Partner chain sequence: MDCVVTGGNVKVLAKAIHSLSRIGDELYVEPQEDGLALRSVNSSRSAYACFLFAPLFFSRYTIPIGLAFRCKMAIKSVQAVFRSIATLEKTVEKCHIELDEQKNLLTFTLHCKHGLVKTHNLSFQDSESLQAVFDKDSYSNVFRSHPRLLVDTVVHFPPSLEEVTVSVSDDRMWVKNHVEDETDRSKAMLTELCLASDEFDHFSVQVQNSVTFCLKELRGLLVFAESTGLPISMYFDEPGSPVVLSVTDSVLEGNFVLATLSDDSNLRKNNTKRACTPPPPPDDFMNDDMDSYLIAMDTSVMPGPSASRPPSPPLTNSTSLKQTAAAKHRTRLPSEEEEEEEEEAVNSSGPPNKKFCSLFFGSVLPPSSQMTTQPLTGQEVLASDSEDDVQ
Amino acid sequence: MPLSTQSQGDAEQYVLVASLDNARNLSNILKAITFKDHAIFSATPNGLKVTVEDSKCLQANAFIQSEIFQEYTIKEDSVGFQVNLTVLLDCLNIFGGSTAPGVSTALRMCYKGYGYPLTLFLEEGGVVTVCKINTEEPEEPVDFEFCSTNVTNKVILQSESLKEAFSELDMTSEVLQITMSPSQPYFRLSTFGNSGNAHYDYPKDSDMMELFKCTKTQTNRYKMSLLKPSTKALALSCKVSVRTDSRGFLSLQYLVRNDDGQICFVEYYCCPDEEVAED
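Any chance of seeing just this one chain in the form predicted together with its partner chain?
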């Protein structure tokens, strides 16, 4: 790797250095959370967490563990910065983002610290491009206080079965209503559109259902426009965990397998739209 040899010298000055043999392993997972321009990066020795938010009602997090990177050095306990995600993605695909086998862009991502730009060294076929993206003051991500002890209902589904439902969702419906219940209909997605309503029911004993743990019947509505971006994550994922807590907040966790078979996670939190009388 030409990148790793050349960079030995200046590694000292960076607080964060992360290298990937295949930049697609990063760009793909970032695409799953691209619905707003601003992304908050927070790096810890465990890995990189990228957060995107919308209207304080929706939050998406992508976790890329340090093991995914070929090189991952961090000099502080935590490093935070904010960049324009669209620009970052454009840079990561600067060589065209070819999906042909055997062709990959190598990436070395460096950050010197507060006030410095995020520097990307990208190499493909012996050509090196250096991109510097100005960093912004990192905002504090909204804490959704979604904690696993408050989870009332949880199902884990193979993504395949939800992909179908999400691709068919009636987009004229303003909300997606999710019903989870220990009794019928178990797990139901409903839309209320111009031409009528539609319900998708998943029985708890379906072979698509990997886990079914519902303690109480809960019906909550979520804005379709907020949930729409999560389909990008769904498309990439192989499993999805759907959880709701006692307040009706929704957590969607996606297990994403990258090109090299490694596992990353993407997580969406969404506020409920309104209270719905439980029946």
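Having looked at the form predicted together with its partner chain, could you now put up the form predicted alone?
No partners, no molecules, just the chain.
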């Protein structure tokens, strides 16, 4: 790859270097969590975690494992910085994010450490562009304290079925109500919009349901305005895990396959709007 020689001379100055033959594998996953300008990047030897938050009620995380990159070098246990995500995506798509077969933009992403910009070397068709994006000290992400030991209900669905549900439910509703139960209706999505109430039910033995593990009946409402950004991840994904914990907090985990068939994960956490009294 021509870029492998780019910036090689001062590679030892960088605390983080990550290279991709196809920049779209990064830009697509970042688009799935773009609903605010700023993103927190946390790099460890395992890979990159990119976090975006909205008013301590919603958090999205994209996980890009180190194996996805053609080159991934980190010289510290962890490296963190905050960047403007909109600017980063504009840079990644500087060549127009070509979707033509056989045409891809190669990326080499380098970071020297605290106070330095994030430097992108992008190459397509022999043309190399260098972008430098200012970094800031990362804020501490909100800890939603969502842990698997407190998960009360979990289902794994094929994403197609959730896309279908969202297309049929009334998105003018201010909330999405999710009911998960060991007995009927098992897994129900409800909206209360301009055209009246709508329900979308999934039988627990549905072909679209890959896992059904509900221990108690829970009905919670979530602000539709908070959930709408997650539909970007849904559009890219092939499977989605829906989990709720004992407090009614919602975790949506999306399994996303990139252009090369590799798997990345995008996770959204959302706090409940209000608890609905159970019948």
